[in-house]
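This document starts with one chain, in the form predicted alone, laid out as C-alpha cells.
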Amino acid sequence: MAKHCKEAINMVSSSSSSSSLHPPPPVPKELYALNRSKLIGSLRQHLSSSNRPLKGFVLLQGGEEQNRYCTDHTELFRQESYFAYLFGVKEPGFYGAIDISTGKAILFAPKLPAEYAVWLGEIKSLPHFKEMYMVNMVCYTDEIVEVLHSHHGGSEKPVLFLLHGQNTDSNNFSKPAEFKEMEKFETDLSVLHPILTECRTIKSDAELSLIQYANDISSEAHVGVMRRTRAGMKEYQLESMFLHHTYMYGGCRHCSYTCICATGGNSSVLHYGHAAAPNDRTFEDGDMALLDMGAEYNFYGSDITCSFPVNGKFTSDQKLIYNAVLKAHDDVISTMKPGVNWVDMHKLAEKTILESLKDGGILIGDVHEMMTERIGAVFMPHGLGHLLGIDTHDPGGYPKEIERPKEPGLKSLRTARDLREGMVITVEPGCYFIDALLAPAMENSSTSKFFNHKEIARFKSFGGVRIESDLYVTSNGADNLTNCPRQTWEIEAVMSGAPWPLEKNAADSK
C-alpha cells in the first residue's frame, strides 16, 4: 500500500509542471442586485395581484459561525444559500433588507469587538462592506429597528416579508429572522419563500458564467483523476486528487458536497462516502469506480459524475451497463427543451436502459410491460437530475402546484417540473445492482420473470455505473456545460496518457 501512496503522491506533486493556475473569474458586482431585483419585481407583482400595498421590507439574516461541538474550533463558514443569492456576503453575522417600495438594499453588520484585529484580522468599515456588495446602506445589527423605522415612515408596523418554507429535497425549514424587538413590526411568513424560491430556478448569464468555471474546473479535475488512478490504491486518494486540482489550480475552497469515491461494489450505495463509508476501500484490477465530485466557486456549484474501469480497460460486461447508461444520458439530452416534462425524461432514461439490458441478455420480456411494472426503479431507484444554482439540490423542484409522483423510482425524482429556458438541471442516469433492490424483484410472481437470472448472478458484485452532467436549458434545446471523456474508447485514451480533449485526427479515427 506504501508503494501505492508514494506513486499516487508523485503523480499529483508532477502534476503540477502540467497544469496551470485558473484565475479564478471576476464576479460581477451586478450579479447580487440583479438578482435582488429580480426578486421585487415578482414580489411586487404578487402583492398588486393581491390587493396589497407595495410597502415592507424583506428582510433575511444569515448565517452563523459554528464551533464544533463544545470546543472553540471555528467549522469554515459558508454563507446561508438564499442571503448568498441576494446579497454575496461571505461573512457571517449579517442580516439583510430590502425597501419594496424603492428597491434599496441595507446590510447590518455584526459590531465586532476590538479584540477581533488582534486573533482574526482587519475589523472592516461600514463603507467597506456597501462597496464590497453594492447595498446602499450599511448599519449595524443593534440598529436594524431604528433603520428600517426610518426608512419606513408612517404611524404603522411595517411589515417584514420573513423567509420561511419548505425545502422539498431535505423537507427541512428556512430560518426566518430573529432579532431584538420584533414585536415593533408586522410580520409575513408566506409570501417571500416561493416567489423566492421561484427567483433562483432561472440563471442569469453572470450565474451561469460561475456554474460554467466551477464545471470547467471540475471537468479538469475529473480528468486528472482519471489519469492517475491505479489498481491497488485507496478511494480516498482519488478523492483528495480532485479535492487538491479544484483548490490549488481553480481557487475552489468549498466542494459543492461530500464526495463519493465508490469502487467495486460500492458503486451500488447511491450516497456512498458519508462518515460510516469514508471513500476508504483498497480497489482491485477489474472494479469500476463511480465518481461523483464538484467544486463549488463563489456560492455556485457544479456535480459530476465520471465511471470507468480503474485499470484504464473496459471488459465487455462494463462495457454494456456504461453504454447502456451512457445512451440514457446522450438521449435525454438531445430531448431536452424547454416545455419538455421531467418526468418524462426519467421514463426516457428509464425505457433506454432497459432496453439496453435486453439486449444485453440481461431482461427477457417486453420493455413496455418492464415499464408498467417499475423495473427501471431496480436498476435506477434515484431521480434522474436535479436543479442545480448555488445549492447542489437547488430549490424549487415542487412548487405547490405540482405534486410529487407515488411510483418507485419516479418517487425519487427531485422535480417533476416542465424544463424552462434558463434552467440548470443535472442529468444523471444510472444502472446499479443493489441486491436490496434485485432480490424481491427476482423473487416476486409478477417481475420474476423479466429477468435472467443466470445472467444477473455474474453481476452480484459489479456495484453499479452514473454518468451526470450538468445542462443548461436554451431556447430551443440544452448546453452541456460539462466536459469529461464519455464514449469508451475516449476513457480509455486519456487513462493510456492522451491530452483532453482528445485531438482532432485521434476522434476522427473513432
Contents of the next structure:
2 protein chains.
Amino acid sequence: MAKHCKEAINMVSSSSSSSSLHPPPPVPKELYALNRSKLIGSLRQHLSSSNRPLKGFVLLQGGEEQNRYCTDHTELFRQESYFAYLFGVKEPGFYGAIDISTGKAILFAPKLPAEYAVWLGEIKSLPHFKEMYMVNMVCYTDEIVEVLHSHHGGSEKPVLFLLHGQNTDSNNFSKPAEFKEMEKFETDLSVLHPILTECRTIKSDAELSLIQYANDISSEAHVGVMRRTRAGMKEYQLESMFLHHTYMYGGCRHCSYTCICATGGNSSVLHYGHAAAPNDRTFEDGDMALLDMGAEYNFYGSDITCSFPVNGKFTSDQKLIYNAVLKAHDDVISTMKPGVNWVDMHKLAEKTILESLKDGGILIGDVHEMMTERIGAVFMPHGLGHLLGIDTHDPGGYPKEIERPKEPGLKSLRTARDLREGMVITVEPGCYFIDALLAPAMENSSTSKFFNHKEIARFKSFGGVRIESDLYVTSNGADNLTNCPRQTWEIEAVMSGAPWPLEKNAADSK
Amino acid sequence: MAKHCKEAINMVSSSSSSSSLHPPPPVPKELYALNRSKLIGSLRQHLSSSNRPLKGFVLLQGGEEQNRYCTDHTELFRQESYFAYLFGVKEPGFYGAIDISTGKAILFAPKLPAEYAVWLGEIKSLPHFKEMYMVNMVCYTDEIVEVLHSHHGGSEKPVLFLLHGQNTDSNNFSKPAEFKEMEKFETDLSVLHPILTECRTIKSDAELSLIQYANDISSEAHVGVMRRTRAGMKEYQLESMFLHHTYMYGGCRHCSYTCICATGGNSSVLHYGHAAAPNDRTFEDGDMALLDMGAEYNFYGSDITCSFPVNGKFTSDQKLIYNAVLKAHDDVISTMKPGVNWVDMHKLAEKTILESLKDGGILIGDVHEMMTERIGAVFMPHGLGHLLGIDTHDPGGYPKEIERPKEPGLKSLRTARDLREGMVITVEPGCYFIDALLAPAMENSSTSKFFNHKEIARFKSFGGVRIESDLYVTSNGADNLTNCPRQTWEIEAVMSGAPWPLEKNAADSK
Ligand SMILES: [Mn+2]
Ligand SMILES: [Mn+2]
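Could the form predicted in complex with a further copy of the same chain be shown next, to go alongside the form predicted alone?
Let us now look at the entire complex, which starts with that chain.
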C-alpha cells in the first residue's frame, strides 16, 4: 500500500513536468492539397450537373491581423477557417485561388516592406510559401488580376466563385474576397459556400490525425488538471494548468474556445468562462467541477468536458447525476453509426437522463409523457453535440434541405442531420439544475407533477454535470477520440494518484 | 557546497509550484472614481479658460465582444482602454457618462435577454454594477437619451464630449460613441481626446499599485522561466511557462502584448513572436535568449525584457554585448528625473552602447561622429522606451505641441517629451546585429570606416540583447518597478539555482 502510494506520487510529479505526447507530430503536408482536390471534385460535379463549363476560379481571401480598438496592440492572428481548410496558411494578408479546369492552386502573398525584416522577421520568398503550402504557384496580392486572366485564356471574363453564405450557428455571413479591379471578372456568390461547407463535414485521414492529436494532448491535460485540483483553488488556476500543458507539451498556442472552468453553481451556466463570468470563483470542498476545455492543433480542434468532485470523492447525489449523464453519453456512442439521425440521438440522451432521474427519485411519472412535455430540455437545454473540425462548431450542421427543429432543447441542436462516415461530432449530454428553467416548469400546471419537489430542493445549488467526448463516425459505428477517465471509480482513482490509463489489474479490481 | 546545491534545488521546485505573490491583491475600488475626477478637473479648467459653460457630458462607448470571422467563436473580451480608465467595466456592451457640472458618473448597461441566465450566467442587477464600479447611477443603454436629458435641465441641447482622436503609435482613430437619436444632442469631437489622454500619462498611487503588481508577478515569472530554460527546448515552451505563472499565481488572464520569445538569430527580430514568426524555434547550447513578456493585472500592464544565455553561462562575446546594453539601461535610469527629455535619454543610451562597442573593438573612431552619422540606430533601431499603463504603448507620447524626430532610430521613439513626476515609462535599450541594417551601413562610404569588419563578422548570427524595465518617475528620480536579475553574475547564479533576490552574502561574494 505504501509502495503503491509512492508510485502514484512519482507518477503525478513526473506527469507535471513532461508528457508522452511531446514533441507534437509533424503536420501531413498533403492535407490542404487533399482538401482542395476534394472541393474541386465536388464543384466540377455540381457544374457538370447544371450544364455549366468547368472553368473559372475559386477565390478566397485570408484573414488580416487586427488591432485592438485604436491602439497598436495586435491580437494574435488566427487564420479564417475556410481559408485554413484549403490552404493552411498561417500568415495574414493572403489570397488563394484554385483553377477549376486544372485544379492548380495559386497563393497570393502580401508584398512586405523592407522594414518588415527589422521589426517582424525574415521576409519569406515566394518559393518558400510554394513549398510550405504545397501549391502550384505563389505570386503577390497585387498580381491577382493579371495572373488569373493569364491562366484563364479565352476572351470572356473569367468567373470567380466567391465565398458567400450564412453560418448556421452565428447567423453571420462569410465575407467574399475583395480586391482592386474585381469588375474584370464575373462573380458567382451562390455555388461555392454550400459545396465547400459540405466538404468540411467529412474528415480525411490527415485531418483526423490532427483532431486525434488535439484530443490526445487535451485528454492528457484534463487528467493532469483533475489530479492537481484542490478545494480552495480558483477556477482560473484549472484553466491555467490546462493551457500550460497543451502549449508546453502539445505546441497548442490556440484553444478551440475559451475555457469553461465552472464549479459549484457556476457549472449550470452553459457558456461560463467569458469576460463577464471569468472563471474567478474560489471553489470549496464538496463542489463539483465542470471543465470544458479543448486545445487546437494546427487549426484542428478538440472539445472535451470532464465533470468531477473537486475533493476527489463523489457523494451519492453527485454519483446519481453523474451516472445519469454518463449513461446517456455511453448509450448514444454505442448507437451511433452512419444513417442514424442526430435528433434521435438527442432524444435518446434525454430519455436516458430522464429515466435515471426517475430511478433516482427526482422525477415522477411516465418518461414518454415527460418527453412530450419537453422536460428533457429543462435539464439539458443545449444540443447533444455538434460537428467539430477547424471550428469548434464546425459548419455544415444545417444544409439547405435540413430544417432546424422548433421544440425546446431540440432547437438548440447545431445539426439535425443523419450521421455519415467521416464526420467528427461531439457527444456532450448534460444535466443541470438551472433555476431559470426549473422554477417555471415546476410551477407550470401541466408539468409540475413530474417533479419530486422535496427531493429536487436538495439540488438547488448543485450546478450541473456535462460529459463531452469527440466521436469519429466509422463505417459501422463511432470511434471515441477522447481518452479521459469517465467512470466515477476511474475518476476517483486518478484523482488519488493512479496512473491513467489505469493499469489492467487496477481496472479489474473495480 | 553540497548543502547549498540541495537548497537551490528545493528552491527551484518550490518556486515551480507556488509564488509569494499569491493570491493577487484586491483592486482599489476608488481607482476609477479618481481617474474620473482628475478628468473632470482638467476638462473644467479647459472649458473655463475658453469661456465655455461647465456643462454637458463626457460620453464613452465601451467595447463589444467580437466573433471570429463568420463563426460563433467569440474572442475573449478585453475592454477598450479609455473606457477601462474611466469606468473599469469588465463586461462588454456598456456606455458611460460623466456630468461635467456635477462630476456624477452614470453607467448604461446592456439589457440582457432572459436566456442569458441559462447560457452566460447570472444577469447582474443595476445596483450590482453601481456598487462594483462606484458610479452614481446605473441605467440601461436604451435610456441614454432620456437620462442625460433629464440630468441636463435647460432647454438647449446638451453637449456630449465624445472621444475622437488619433493614436500616435497606430495612427488609428478612436471611435466616438454612437447610439440612437444622437441628433438630440450637440457633440464636441475635439476637446475630450487630448485632455483625457493627458490624464492617462500621469499615474495615481492606485494605478501605480496595479502596475507594480503586474511587474512583481511578471518579474517572478521571468526568473522562473530563466531557471527552467534548457538547450533543446522550443521557444514557445518559455512563453507557456511565463503565461502559466502569471495566470496561475497572479490571476493575469491577459498579457500586455504577445510574448516575444526569441533565441539565437531571432533575437534581432524586434517584434518576433507573432503568427508569422510564432516562437517555434528549437534553441541550442550557446544561444542567447531574449524574452520580452509582461502580464496585465486588472487592465494595467507590465513590459519586461530579460536576455540571457540559454545554457546559463555567458561567453565573453555575450558578456560584451550584454554589458553594453546593461550600462545604457543603468545610465539612463540613474539620469531620469522630471524635466529630463526623452530624446536625450535615447541618445545617452546610444552613446553608452557605442562607447562599449568601441571599447570591445567592434567599432572604431569617434563616438560623437558615429552619433551624427546615426550609427546608434544601426544597432538599436527602436526607441528607448514608451509610456506604459492600460495600454502597453500608453497614449500621450506626442501631444500636439511635441514633434516626432525624423532621424533614424529617434523617429521610432514613441515619445519625445520631457519626463514628469508620475509617468511610468519603459527603459529598454538594445543592441542587435541586423543584417538588413548592418550590411548597408558597412558598405556605405561615409559609415564603413566605423566598423571593425573582421570583428563584427563573429556576430553575424548573434541576434541581439534587450534589457527592459518599467520606471516610475518620482519627484527627483525614478523608481524601477521591475525586479529581475540584471548583472551577468546574478543571472548565472539564479540560473544555477540560487534564490532571487540573491542572499546578502552571495551578493557580496561577487
Ligand atoms: Mn462542445
Ligand atoms: Mn516595451
